[in-house]
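In the form predicted on its own, a lone chain appears below as structure tokens.
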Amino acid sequence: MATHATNDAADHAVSLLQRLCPPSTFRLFEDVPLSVWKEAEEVRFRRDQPIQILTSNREYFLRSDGSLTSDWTTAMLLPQEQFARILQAVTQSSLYAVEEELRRGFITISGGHRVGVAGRAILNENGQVQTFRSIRSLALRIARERRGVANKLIPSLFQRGQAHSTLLLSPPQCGKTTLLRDLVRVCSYGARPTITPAKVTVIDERSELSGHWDDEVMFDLGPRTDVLAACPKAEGMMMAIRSLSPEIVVTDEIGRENDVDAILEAVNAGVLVFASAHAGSLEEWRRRPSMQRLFSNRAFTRYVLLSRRLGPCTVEAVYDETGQNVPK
């Protein structure tokens, strides 16, 4: 059974589901092949709908006997009471306790795993989402530590031992966070003479990069890394510059005007920046008015375009600060 597997990636996924699912639901997962759990990226729970398992290139639905099918019409429907128990595990039995996270449409759980939610949005007096009620869907994204995935980029992103300020670009689910995490580890440990060890501060607003949970950091970010968990990106970058003297600051999924201001402040203070953003190309990213400021000020001297063409973290291109190709 999968619960007794020695494969780390498979064990990682199965132990996570064991924490979240009631026994009657978890039993259905025990006969799922190790090859599926090794590659699993998402498990989607929908009330009164089939349970869906997604890998990098396949989708499966779960039957009532624990077997998998690609035909959703033959799959088991997740009963309302079992869905409710999974929701309780995700929210620790208190929607109020996770209300701040729900405003962003997801909850981060132990291990840095993100659970997206869908249901009825409750708006505040300003018309902004305050929380969700009548939640009917949970999209569990399985966070994985992939050591060494950044190694192929070292020749392009480091020069005479020093890192370039780097922005990772891709559509969703192409491995930006995974690659960013490994870059943090590489810089924090160093590897002379190729990489000079550096003090790194991670601004981990969603607690995904570090897997920060209950005073524990779940992923290895190296011996010279400090983490500001659950801290807004822009505010965290300024706090880090003032009080932690980082050589590199790292944050995920930039996009707001105040993110741009903070990155420019960091660069002008002589601090390198690693970050990521959603975009299908460098040109698409540049077309956003606030992002154009970063490009024109050469805040980043390397841009890495990722895809899923050969699986997550596929490097399609590396560009310099002018948008010219850099050999990979």
The other form holds:
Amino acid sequence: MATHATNDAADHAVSLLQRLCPPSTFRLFEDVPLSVWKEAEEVRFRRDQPIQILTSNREYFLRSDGSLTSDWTTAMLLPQEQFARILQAVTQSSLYAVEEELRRGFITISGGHRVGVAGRAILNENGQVQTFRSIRSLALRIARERRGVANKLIPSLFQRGQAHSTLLLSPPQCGKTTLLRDLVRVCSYGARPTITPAKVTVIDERSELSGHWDDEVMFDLGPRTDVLAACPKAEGMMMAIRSLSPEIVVTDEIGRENDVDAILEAVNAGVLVFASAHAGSLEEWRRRPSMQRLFSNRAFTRYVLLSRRLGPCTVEAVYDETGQNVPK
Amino acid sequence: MLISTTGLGFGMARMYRARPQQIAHLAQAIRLLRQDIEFGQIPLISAVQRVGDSLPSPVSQVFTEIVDRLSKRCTAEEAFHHAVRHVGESTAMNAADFEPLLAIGSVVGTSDRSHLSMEIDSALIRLQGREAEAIEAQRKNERLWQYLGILTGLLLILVMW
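Okay, that was the form predicted on its own. Show me the form predicted in complex with its partner chain next.
First the chain shown before, then all remaining chains and molecules of the complex.
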């Protein structure tokens, strides 16, 4: 493990797993090479199934001697007892306290890491998911701070020091949240004359942008940033406009009708919006009726399309409010 | 001799007197825990810590021990069992009195709120029964042990005279 200490990204992943796994499971991770930890994006734990490590372009399974294989049939199966311990570490032995989060299918843990859960859904009388029982899968997404990742976008997203309202579009796992986080930092710190510092409010429904957890904010979001953590997006945006007078509001993964209403409300109040949404292209995003409303109202004046062609946060295109290409 | 047998008798009587009180404290602890679980949704370690802080010893020590084990990455079930095993003997309560607490411990880490609520209700009902039984045992035995202690001492003195 000594070599691991020399690398922040690898160290980060290893210490996270040490925190979550019982010693007997963690021992298996000790021989995983530094290069894998540097690139690791997800670790998946499934009851009675192999442990899977996913990097940006490969998948590995763990053998019982700690070596990696791409053949899952030779991998070690995660025993129920060890899975239960990992689940209790994730929930701090308090499944009851994360029910609100479970309703959305994931739990945010210290450090802003997101743990997706799968099991048997329990529905309430309205047919909505109330919680999960018999949880059998945990998908740990390792959150990483990548300072400077937004720098390449500054010429296209800022004009005379002022930011454009910007929507980041991509399929899952292309780095939307990472880029959004860095944009928040860029605007909050500012860099005159290119970027005028601005008051930013982050509506962090999943506590992933800020890594807000148990009274701590894990990521540096700059000196002019306020965070409404675990707050529903639409409600949070309205609250922020009323009480925090932001120049920019930021939120992740918009999609619902009331998100659209809140964004239009913010834009009409003269507040800039940075947001992200799942879509493979601008056209694909516009095809959703509620999103078309945002487009036709020109709520966003820049659209950034991301992919993972050259790794997470690869910028494929930047569009203006009419959908025309903006030189990168 | 009289002093030692009297002390022994009074010691036993004290245990009978303390048991219903300690069971009442345990029930109070579970009610406090329920408040933090159902309304506060406070993580277990903080909830148990708060319960421990607001109760008198020796029941508080059980909760302090649970916090200690949880912070050492034991599961909730292990932490509750360890605490009862290690601190239970220093209380006036018997193993059966701790069973409702252990039942909560075995599900608290892995259950949702509604399931946990039912478990807590059931634990409180069981503790009520234990408390009634302990009060009855106190009524029957407290005085008996006090007299028995004195009389045994006197008897031994007379025999030896």
